[in-house]
Amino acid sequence: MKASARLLTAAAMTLALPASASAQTEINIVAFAPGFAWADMFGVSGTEKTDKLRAFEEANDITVNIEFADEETARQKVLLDLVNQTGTYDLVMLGSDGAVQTFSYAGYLEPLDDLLATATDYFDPEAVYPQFLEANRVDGQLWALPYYSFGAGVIYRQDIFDKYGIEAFPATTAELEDVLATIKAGLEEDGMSDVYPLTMRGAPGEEPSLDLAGFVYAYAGYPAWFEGGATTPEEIRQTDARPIFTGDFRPGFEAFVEWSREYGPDGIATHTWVDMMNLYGAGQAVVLMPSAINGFAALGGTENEDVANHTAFAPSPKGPSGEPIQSFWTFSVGVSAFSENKEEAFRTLAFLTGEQAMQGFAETVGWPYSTFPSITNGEVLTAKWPAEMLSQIEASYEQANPHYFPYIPELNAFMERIGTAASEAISGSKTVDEALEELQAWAEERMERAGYYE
């Protein structure tokens, strides 16, 4: 009796709702990051709607929820969702260095080029620096638009390259080597055995395979990892183009395996992102590259004044080929081809990523990155950042290609394989010959599994 009281009182509540709050269509989303993703948005804690958010749903009839996770977690909870078409988030995060390229290549995701002159109030595509949307188009399509994004490029400490006489961070990857080898026999002959000159990322798994996959482009000149430098299936099955890892690709794989072993941290064979930015922000890295980003969150946080007070930032070298090393990626977000409420999710979208948006987490984060100029060159971030340091950070942009490496829909199985061989070669359990020849025979037997040479 008292359980068909409540169902009573509740029935009763609803129909004394408002028409304009029953008939909200809501809005599901998944991502990481409480506090640093949309921190304008949701607060610190990720659970407080803020007055801008409450604007936006009280203006589109729309109730926006949003549910984070860890990273790994948050990735799951997509995949999960999208494969088994469940349709539970109408928005889902992604990221342009797999996640866009396998989903949409499966029909899990919305294109939307066609919303896209629904809710220019919100997002112009044509405000937006072009990259940031290249790197999310798929065989032609636009499948998800970005958020948090970034190019490559190097933060290093200024002090320790002034103590070792190094006038200027190098131009190219051949000087850069000469220069690191200085700061080690500097570093070595002061006793400063808990500082290294470099720091990158080489655990096992997709981890360091975006900058991997920079350092291949800038050392063969092209996305070697398919012969002719093919990119996309068609390219593939056009060319019949095979698996190149013990070729062309071989050059920048080894130079990033032999510097993470030169010059990197003990470890470094298990150090994800978090592992850079916090050995950086503890002044025990010289260089950390070819993802700034990483320096930047460290400044955020660190306690160590001479890292605080002395970081500067340079362009990416050049390879032996003239082409910069790359590091390009984008938070990306995406509309899932199951949500039932498609043109209230990609408004919502639009939203969220709009210009309104990033100026939210320019004025939260204050990094200087965001997919907008007019924000780049706005007052937040002049304020905050040198003007030379935001020009260089704008020509990584233009430099940049993001497709340096192929968009296939077999992707993601690639960056994880690709990531893994590095790491073990950085580890010591396989040699450089060992590892390629291994990820050769894997990815030749994926790609035939695949039909791409019938």
Partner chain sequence: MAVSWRFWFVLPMVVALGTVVLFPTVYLFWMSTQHWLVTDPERFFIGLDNFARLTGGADFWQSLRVTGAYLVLSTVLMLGLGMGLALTFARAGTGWMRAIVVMPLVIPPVVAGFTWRFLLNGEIGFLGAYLLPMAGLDLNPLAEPRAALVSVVIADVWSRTPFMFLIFLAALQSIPRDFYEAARMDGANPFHEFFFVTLPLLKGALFVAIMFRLVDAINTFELIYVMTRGGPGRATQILSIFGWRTAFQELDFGQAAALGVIMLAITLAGALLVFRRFVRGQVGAA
Second form
Amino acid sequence: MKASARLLTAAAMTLALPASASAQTEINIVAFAPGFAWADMFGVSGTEKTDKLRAFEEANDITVNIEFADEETARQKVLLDLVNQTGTYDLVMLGSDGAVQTFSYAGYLEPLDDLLATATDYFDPEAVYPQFLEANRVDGQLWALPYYSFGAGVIYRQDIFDKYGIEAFPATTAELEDVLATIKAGLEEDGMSDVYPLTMRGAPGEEPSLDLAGFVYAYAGYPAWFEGGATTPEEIRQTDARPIFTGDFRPGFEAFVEWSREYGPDGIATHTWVDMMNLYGAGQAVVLMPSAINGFAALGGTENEDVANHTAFAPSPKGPSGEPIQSFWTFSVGVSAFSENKEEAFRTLAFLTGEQAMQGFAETVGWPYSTFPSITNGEVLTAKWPAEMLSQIEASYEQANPHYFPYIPELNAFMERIGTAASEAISGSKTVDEALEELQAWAEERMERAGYYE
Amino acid sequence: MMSAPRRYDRALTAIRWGFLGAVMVFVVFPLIWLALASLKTRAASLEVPPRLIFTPSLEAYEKIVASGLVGAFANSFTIAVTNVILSLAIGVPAAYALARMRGAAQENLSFWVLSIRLAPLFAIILPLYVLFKGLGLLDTRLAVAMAHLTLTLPLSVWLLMTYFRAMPVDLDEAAMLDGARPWQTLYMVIVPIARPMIASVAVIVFIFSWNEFLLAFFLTSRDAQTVPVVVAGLAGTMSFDWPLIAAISICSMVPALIFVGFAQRHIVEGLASGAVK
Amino acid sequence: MAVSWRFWFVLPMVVALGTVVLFPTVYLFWMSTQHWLVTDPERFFIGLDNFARLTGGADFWQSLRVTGAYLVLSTVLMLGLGMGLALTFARAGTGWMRAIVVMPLVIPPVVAGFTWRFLLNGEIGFLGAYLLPMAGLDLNPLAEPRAALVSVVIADVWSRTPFMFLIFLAALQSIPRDFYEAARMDGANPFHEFFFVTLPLLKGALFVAIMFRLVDAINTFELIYVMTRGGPGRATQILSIFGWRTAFQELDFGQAAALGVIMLAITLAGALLVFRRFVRGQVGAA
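Could the form predicted in complex with its partner chain be shown next, to go alongside the form predicted alone?
Let us now look at the entire complex, which starts with that chain.
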């Protein structure tokens, strides 16, 4: 009995064995996309530390531990950690389309403005495109630093455009609709039933919402979610602004749905960005928009020569309002309010998002997007991409309004609902009006309950 | 006189083999597809129509070895084996006692055990997280094993209880008359006979724990990640690597298959000896 | 005395389950009465408001319908297939065939979901983009609302039937041969045999199988999530996915907990019904 008891205790101890202790400060970070995010730091597999990272660790007496998970599920982990104030993660992966807004209002994040000055050797806020910082500013405070980030744009197949006699990528949504119709007719005539004029994403949940919000902005000319285009809790409270999903929100939503149905692949109502990327990479889509970044991701993996050789970039077309369709996002990282080592955490953050890190990103991944002008115009990217394209991409940042959707604590929930409504309308299980009426009713209830209209 | 059954038999045999053939195709097809995908390059894995003849590439498997996923396999294995041991060590006596109980106590208790599995997982994630955080057990294999036990223990108790109840009471009564204590009766009389069933339960418990995703996902972060958690983590990445996912899936089957193979011997043995009569 | 050994045999189980389960259950009930939005720093008691809002909205009922359809469809298919396989293997088939039939069980559902998603994908999937169109079936199995539900059921059947099969096989093996011989002597044909000998003796196994199917179906999550994310729209959004969305995407912990409580109540009621029907009779007979 004694021996077995000892065995059990030993077994229990092995099971409960904590991570090996270390004298250095440990900074834990959770992120997604191993082998892509910080491949220059954690290697292609996301588990081996490179010399670059080791040098940082030694210089600062910090050990950096990274944990990778799937994007959407990683967010739930961050959420649980923050809600319970666990503090497992010193640095948390956010994103400027919900998490930054939600968690900063909830008090889970550390404001960074005062910390910025402590690590300018790694991250110089003056050297970044200001829009990417702006995207992570909520209520006048900075809550996260941007890692890879992008603006709106279109990737398309020049060879197929040429084939159907389309000379240039259209500058407006109205012209683009005609072009898509031409391509559709041409593809049908040529019997190419497995090639689709357009690929976007329409899976339920927040997946389509960033792009859909961009459509709404381009069609309405302002963030048409609440009356008067209110985008902050204060504005909504002061003007008593009600949701307008059945109002000015509608044209952009309808266009997104109609285009998806008319010109997109059959399965678009369950497509995530992975599907749109695979489809474009396999040569089965002519136009990918408005997040051109997914097109560049497709180019990186494609072995289809037509796709590799005949892909062109164009700025995002302008909607009826004169504003271009937006798609502006930063993969940003913030410091947990429950971290025990906030200064070290910030130092690590500054290192991981600073110029050196972005240079490494440009070298390993090589997409034409960067948060630093010096890198966009630097050797690596200018050698790889045409100068005209890079300047168009820079222009898309300047044209971007990072706040093209409201910055309210409920943003996550809204993104979730909007995307699901779009998916329903695209799949045909609801009409556009039915989907929007339901969305409107839900939004009114949620805003009411959150106490906006008291 | 024998012709009628014989005709039935022949027709039945044909139906049996036909049915079996159809099921085999349904079952095997995705498996073969998975195996083929694991040997392709990324672009080749997305081609339509898929090529059946291609130069196999072991790239995906090399990545697994290189990336230290081996740790996840060790975690999954430890957790699953712990579950098997605990759910049998606790489950066998409990199931036996329940099988030999009568009346309201038996009914209520066995229903309570079952009801534990009825809790929707998404709703108890947060409470479980709070609990394990309070115990300081987050990201340990112990936490995952304990959480899994709430799923596997009711399962093993129920499977065993139904089985024990079908066993004649005379066996244990005879043993008890010979002066055996209850635990002696259980381990010297009942368990040897029930070995095939216990082996099946062990297999099922192992597999449940091995495959479970949701609880393992939320209770672990770095040290105690299990295989399904790692697979899910790889799936949504920027460079969608279908061959890698397929390769990990194939690898994730291996330990479970070994275990099943091992335990199946006992099932067949039990069948051959016709122990339960 | 007789009670005491049973008590000691059961005690470790009660302790093991009770300690892990008690706190979460109480916590869940408490949560369901709270105004608990992650986006709102204030958390307070609101009685049954979460329940009222939930049952007053269309989402809950829609998900309940989807869950019902999913549950019935998958249970019928799984029980039929699992039973058929067990009966077949009792008389035909070889060891390696049985090993193959059991194989999907050792594939994590999350992987099974990915596999089927890629097989059924309407643009690049072998089945969805190649075989189905060749067979003249022109529909996208993942994006057409009804087909999507059937698709996730097929994947689930593929993944979980072996479990049913194992339960039935184990139970079949415990039926003495003489029962059948006796039946044959009485001139029973195979169908009589099945309905009057096999089925009654499989009652216990059938109950366990249905019970655990119910539990599994209620908690199916990752399989559907990776295949369709509950879509298109809400076409495959079963309650567990709805709950997940409510809690972790819409950050409404109170309402998600209320949904959890309602689901618990529904499954408990269902389980009790089946339990009464199957087990009472059996205990009486034993």
